[in-house]
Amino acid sequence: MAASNVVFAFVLTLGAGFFALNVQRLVRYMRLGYAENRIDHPLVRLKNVLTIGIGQRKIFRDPIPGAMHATIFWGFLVLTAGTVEILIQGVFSGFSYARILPHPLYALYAASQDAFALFVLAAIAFAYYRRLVLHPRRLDGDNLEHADAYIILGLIGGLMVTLLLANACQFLVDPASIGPEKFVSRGIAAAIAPIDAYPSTPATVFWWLHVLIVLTFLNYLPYSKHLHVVTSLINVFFSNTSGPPQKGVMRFMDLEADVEQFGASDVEHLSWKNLLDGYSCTECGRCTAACPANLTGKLLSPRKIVINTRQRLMEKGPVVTGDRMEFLHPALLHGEGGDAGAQTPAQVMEHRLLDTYISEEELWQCTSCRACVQECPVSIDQLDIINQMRRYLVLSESRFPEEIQPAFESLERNGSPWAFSPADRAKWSEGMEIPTMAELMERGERPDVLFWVGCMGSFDDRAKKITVAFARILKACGINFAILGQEEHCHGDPARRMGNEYLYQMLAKDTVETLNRYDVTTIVTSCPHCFHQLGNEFPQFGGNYEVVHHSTYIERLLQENRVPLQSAEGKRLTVAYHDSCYLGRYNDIYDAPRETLRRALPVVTLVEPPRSRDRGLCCGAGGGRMFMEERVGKRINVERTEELLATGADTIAVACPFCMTMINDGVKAKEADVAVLDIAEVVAGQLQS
């Protein structure tokens, strides 16, 4: 071995030990969290690697930006191969791919490794002229970490010249050594100097300076917000926010276990995977763009939460586990929000993620609608810790806004967020001849499905209508079906989205009794909260049934030809249809509703509002927001109506009373001559009489 490969080695020993005692500390520091099970379904995990991390499904939502960091990415794919080549050769100097590949395969090798470099240099240059020029509002942030970013691509820069120069360099002085498919090398050589009598010290120059990058570029990253480099596919791997079964679901607390607090105020109190988030983080700002809250003026900001909750971790992490403060890289101490100037352990452990870092007020503008989980490209759950720092507000400290208290107190004495009488929940159906559950059972008969109505459809003078129009069209099609009058009472899901979940649980054990003791199996509802509390979240308490929304069920019967139907003809609408969050990016259900108003208007046109479906723009009623004032910025039911009144549409179509609520105070507030109907109130429109 040379005197140059020992070198080598030597160096390269040391780069990749310093990186090794770098991920040993970040790992420290997340196993701050609690322990959670993350290798269930491995297959759908699989999957979205494959997709969502390798495929990059989401960064192509943005198409141009997308295109430039999947470039880069994929770049990274294609010459980490090269990477290792190179690294090899540095200890054994003759080693070549060449000598373990069949030629095709080599030359393939080969000519990616030049036209991926030449690629990568392009989307840098692209990513340098958009945050220099283009400045787009979503990458805002400060001083450091635009000088992160610079940091981050001169060195992505530096790599792709210093490989092209070192093989042009290096075909200069031998020109058998370099193939014919690394034509961008061979090009530049041609550009850069005469074949003949050229030294061999700048190839060695470029070579040396190419592994330093390297070396260095590795290293810098765990002190880097571009430390997504390495856990981005890990997190994806990891995530519950893109496929069954858990998408959407909020995880289970065990309110009998023996801990101090319930919910969580530090970061020792989120899930390992939480802090991995924060690891994970691009800080692209896709979702505060795409936040309802954020974008109406309000504080919230998805982006900030995850920031904050990994500067948290950074702050705590060296005091706890002791490691020494002065390797933090000051990029992980500060940003949006917080205060990291603590600077002894004292000061460290006087701090806490809420309210240092994350303000209240903040936590309570959330909607839970998911778009800032939609939109994330590397399958961060923001809301996750969202809810969970709820629930320490709501179950440790009793701090939510005032308004939401009666909505509690109702729900505990009433079994619905209004203080409407339980003997008056199937008030709505006098005169229709629907049967109860219990009035089945006494007959010994049992109906073919549950129509689970919900407090807005049974209290909610507009929500009734609903109710209503839906029995119609299931009596209208001789479907064999029931209600539980008296006995059905909330579930409890505004409670869980507001924290309460001791208020939850109570609901919820006592509804799957209710429901188990009638031994249901199929459900039908209008409502996508409720739709998506009983299918997805109560098998958490033994509640396992098919449950379908009122748009699939309609669109199915339509399908069938089973509703009977008067000529359209003449009845010209052009219709908006605005998606539910809880239907659409929670459950996928964006194509029944639409269907329905096909079916149902054959005349129909159907308009859609720059955001929609899984960009859809949220109503402003999700997570516990129907009971609260929005006192801060643009209403966001204002704001989703007026894109919806832009389209031209004389109806708007929705799926959800929340949403109907929602909409219709929005286009009062703007003074316009629009209906907004329920898709059930349009197909009922068009029944037989």
The other form holds:
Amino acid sequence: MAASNVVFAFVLTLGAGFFALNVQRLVRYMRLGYAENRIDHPLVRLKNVLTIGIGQRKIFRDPIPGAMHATIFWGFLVLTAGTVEILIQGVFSGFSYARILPHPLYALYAASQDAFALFVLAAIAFAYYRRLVLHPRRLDGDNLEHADAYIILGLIGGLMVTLLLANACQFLVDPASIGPEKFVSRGIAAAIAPIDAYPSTPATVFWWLHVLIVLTFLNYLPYSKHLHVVTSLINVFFSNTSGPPQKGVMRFMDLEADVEQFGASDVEHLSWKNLLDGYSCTECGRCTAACPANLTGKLLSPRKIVINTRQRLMEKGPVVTGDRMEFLHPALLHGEGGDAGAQTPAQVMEHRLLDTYISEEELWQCTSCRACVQECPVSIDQLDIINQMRRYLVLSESRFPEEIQPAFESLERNGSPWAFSPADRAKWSEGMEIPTMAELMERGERPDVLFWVGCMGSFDDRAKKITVAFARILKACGINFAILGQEEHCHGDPARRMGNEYLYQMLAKDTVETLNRYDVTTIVTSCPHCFHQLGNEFPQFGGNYEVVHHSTYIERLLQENRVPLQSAEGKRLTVAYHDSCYLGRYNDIYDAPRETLRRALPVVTLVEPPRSRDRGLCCGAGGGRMFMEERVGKRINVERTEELLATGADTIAVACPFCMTMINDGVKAKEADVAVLDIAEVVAGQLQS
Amino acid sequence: MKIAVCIKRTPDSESRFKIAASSAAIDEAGLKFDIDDFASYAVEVALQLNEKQGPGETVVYAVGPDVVQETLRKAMSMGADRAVQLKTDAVPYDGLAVAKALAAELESGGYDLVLFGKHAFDTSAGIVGTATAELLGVPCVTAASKLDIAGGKGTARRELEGAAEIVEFPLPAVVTIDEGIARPRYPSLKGIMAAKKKPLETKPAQLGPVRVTVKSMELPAERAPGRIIGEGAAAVPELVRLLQTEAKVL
Ligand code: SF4
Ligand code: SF4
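Let's compare: the form predicted on its own is above, so bring in the form predicted together with its partner chain.
Below is the whole assembly, all chains and molecules, this chain first.
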């Protein structure tokens, strides 16, 4: 072994060792989070890694930067094989994959190295252009953030250049060592100097430069947002945001548990996965660019929530784990909001994630629309952090906007977030001859399906019309259904979304008890929030039912030709359908409501606003925002209504009573002459009378 | 400061009330009960006073059957330190009888201040607070919309028709609390858990003789449903005509 091999082996050990040390520290900090199992459904997780990770599915949601990133990412995968070869060469001179691979495979490998080096260089050039010239808004950040990006891009560019140059110079020294597959390297060699007796020094220098950049890059990662190079695939594997299990389900919380506090006010009350999310954030800003609160000028930025989580972990981790290498902090302290600037361990302990980094105001601005989660290319769950912090605010400190106290009190006393008398719950059904479960039970009968009306549908004047319309459709189709009548009360979803898990569980358990008492198996509802709650979250309390949203239910009836529609085609309408978050992003139901409209109105023209389906903009009512004042920035419902009006539609269709209220208010605010109808109303309007 | 708050359990005011078969009480089936709104203001005032003035004790009292324990726990989940139930089978309608039971208990309590709601939603009588003050022989201020305590003296604001008065009184005293004085806090889960462990004492109530009872109850006459005459300016003449001829208000 030559002296240079020994030197290299030493440098390699040093570089890899330091990296391993930093990784170990990051893992120790991460373990401050509470434990949870994230290896259930391994196959689904693997599939997510292949599609979202390797396939870069979410990256391509923004096509041009998506292509840029995917090129660099795939280039990385391909070139890492080459890097391994080079590192082995450093220790054992003369090593080459050619020795172990059959020729065609080796030729392919060699060609791929050169080709991808070129692609990556092109992508890097575009990345610089984008950052320096185009300045996309979602990449806004402080100087440190920009410097970080330039350094990383520079390092990657350097890797490519040195790789190609080392190969080119090597070719000039020994043409036999670089095969014709390395066409770029050979081309460069031809351009440099086709002379005899070319000195070997340049090849050696570029080789060393290349491996040094590799090791520098590796060790720079823990100090940069580019840690995601290491963590993102791992994070996608452990994430639940694309299933498993059902998406958008809030964590179960054991209220009897003997814990020091309920909910999260600091990093150790979050799960290790939330902390891994912090390590994985690439600060790309896709989440914040899609956030309805942020879009309308509010403080909330889901990107900031994640970065703050990481910053706080980096501040607190070393202190509580007794990390003596704190001076070699895997920094990551830059980014939105900045570090809280603690000087002493005591100050660090005085800080916490809530208040020091994330304000109460930000947390209450979230509509729980899941747009951030949907966009994140590395499957981070920003909303999970927000929800856990809201729980802390309510359960541990009773801190919340004062407007929601009446909603809490009313839920507790009247079983609905509004102060209506529970006795009036089924008033909408007067004269419609709709049986209640209790009545059927008495007669020894059972319905095929329970119509869960929901609080909006029971008490809100506008929403009651939707309820009546849907009940009329059910009757016209001869469906054997019943309602709970006065036995129905809120399942607690609004309380849960507003952080009041205690109140939620009281209401939820009571509802499960009622439903199970009647042996309910199938439920249909016209409210996406009820749909999500009853179907996806009730299993946490032993409530397992087949729950169908009315959009799907009506679509099925139409498909089976069971709805007695007028033979006339009806009015020629241009309809813009507004996607409900809890129907769409939470449950992937996009086509059923559209299909329902198409089938009910043969001459309908469906138009789409630019933000639709899984990119749809929230109406502003979710996450309990319905019960809060919207004091900061533009009103979200007005923003959304403007988008819908811009389609030129004469009718806006919704499939959610909350969206109905918000969009209706938006239309009124814009003084537009456009009808807002629920899909059930559209269909009911076409029924034979 | 040592503060006692006497609270009552009443049905939710949004309920649809029915008269029971006895025709002398409301039908309690299906009604939700909770701490009376005015009583919850009084609890909040007591908590705020003790928070402001440093170490003190807030004790809540309720007269009634065991269901009032739930109401007492609610007050403790808001922050009251302990509770006393003065047990009876039912809460008598006669406020003086209730006041006697409370006074007998409070007499030896050494309280600086005894708070009540201005009146309870169910009877709207407002007797118990004032009668208790009389029985204890301490000054009484009713319907305070603001209350400050300093140097063994109290200052309260009372809203009058078209004016307000500020009154001053020495401690110990009884004050009954009006609405709008403070927003009752929402108990946190932490508070609810803590309340389960706080002491709740039960003693037999020494009620005075019950001399006033309800003979019968009746519901207000149904209001005639509203009528929509039309919309916009076109409907004005008809509206004016009806206001003159039917409603006779013009
Ligand atoms: S859930 Fe919606 S409102 Fe909340 S942070 Fe994410 S994008 Fe913003
Ligand atoms: S949380 Fe995801 S979408 Fe948001 S900035 Fe980080 S990586 Fe991008």
